[in-house]
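A single chain comes next, written as structure tokens; it is the form predicted alone.
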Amino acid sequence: MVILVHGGAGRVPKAHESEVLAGVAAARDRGWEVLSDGGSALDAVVAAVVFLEDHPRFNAGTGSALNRQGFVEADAAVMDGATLGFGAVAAVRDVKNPVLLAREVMASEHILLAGEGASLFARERGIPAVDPAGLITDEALARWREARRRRVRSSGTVGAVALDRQGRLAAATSTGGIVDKRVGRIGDTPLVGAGTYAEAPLGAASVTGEGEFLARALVAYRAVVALREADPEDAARQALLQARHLGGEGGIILLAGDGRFAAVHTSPQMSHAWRTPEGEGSALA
């Protein structure tokens, strides 16, 4: 069993480092509890990401980045490596945990729902609407005001990949996107093979960073496929270099079907945490 979690690529203020590290470690532990109890890899990654969506320090769910009009539009995706089942939502404004809605989409006849249609589907599946204002934190509002003043846009994402007792692989990713983004902007997170990908027996990946570049490079798919010939560290770097050639930075957590894994980034920092039967750890470098 393996669980690997990330809290997003980008610079973390010094004052927040300990809280961010504690957050990704707690999300890791939430996913590990699921695996230890016999749960599936898909259950584990969803549980880990839900924890991070509920944590106001991360750019997903509560605390998401605000768009140009000052409200949240969230994206999320899940993928089951055993079946290649995929579900995603984009530009969702009134859902507390977009990753839970993405999982419901995966169980439907579609793979991606956006905006108002995603919200209507959430109600059909018993996911209640929340006041969009309740997703806005003071910190997110301050980042938005600073971005508008200085014209500097930051991004971030959370994600998890897991391998369960039965050898099943899964990935999940969730994000509020770029601060001060255009209304309706959709990045790499909910695009299959761009920000999220899992395929048994190869591996699973969750990506974070500058989504327009990561999507064009199909970073998640590229990294997983590279596992046929490369170890996780090299496969992750190869994929991220494709995005860098296009002008974008980011990070990736990559888990191979045999349990080997890597967390690699070309951005200044990426928080992440992992656990296997042999041990656990967390890092922000």
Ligand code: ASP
Contents of the next structure:
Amino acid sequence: MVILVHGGAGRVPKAHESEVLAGVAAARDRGWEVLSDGGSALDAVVAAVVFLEDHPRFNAGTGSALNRQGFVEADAAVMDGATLGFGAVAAVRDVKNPVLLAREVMASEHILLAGEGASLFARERGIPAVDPAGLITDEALARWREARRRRVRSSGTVGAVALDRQGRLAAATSTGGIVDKRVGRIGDTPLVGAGTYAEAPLGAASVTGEGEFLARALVAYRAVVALREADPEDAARQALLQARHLGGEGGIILLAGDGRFAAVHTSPQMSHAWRTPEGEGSALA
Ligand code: ASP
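Since the one above is the form predicted alone, can you give the form predicted together with this ligand too?
Up next: the whole complex, starting with the chain shown before.
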């Protein structure tokens, strides 16, 4: 069993470092609990991501980055490596935990629902509408004002990959996207193979960073497929270098079907945490 989570490729202010590290470690523990209780890799990654969506310091769910008009439009995806099942939502405005809605989409006849349609589907599945203002934190508002003043594109995202006792692999990713993005902008996170990918027995990946570049490099898929010949560290690096050639930086957590894993980033930082039967750790490098 292995669980690996990330808290995004954005730069973390010094004052928030310990809280962010504690956040990714706690999300990892949520996922690990599910795995040790005999739960599936899919249940584990969803539990870890829900925790980070609810944590206001991370750019997903509550605390998401704000778009150009100052409100949240979230993207999220889940993929089950055992069945190649995939579900995602994009630009959703009124859902507290977009990853739970993505999981519902996976169980439907579609793979991706956006905007108003995603909200309608949420209601159909019993996921209540939340007041969009409730997703906005003071910190996200401050980051948004700063981005508008200085034209910086700070970002972040959360994600998890896991391997369960039965050898099943899964990946989940959730994000508010890039701060001050255009209304309606959709990033790499909810695109299959771009921000999120899992395929048994090869591996599972969740990606963070500059979505426009990561998506065109199909970073998650590229990294998982590279596991055929490379170890996780090299496979992750190859995939990120492809995005860098296009002009974008990012990070990835990559888990191979045999339990080896890597957390690699070309962005300045990426918080992450992991646990295996041999031990656990967390880092913000
Ligand atoms: N990849 C996300 C996006 O472009 C943002 C991030 O990971 O920081 O929407």
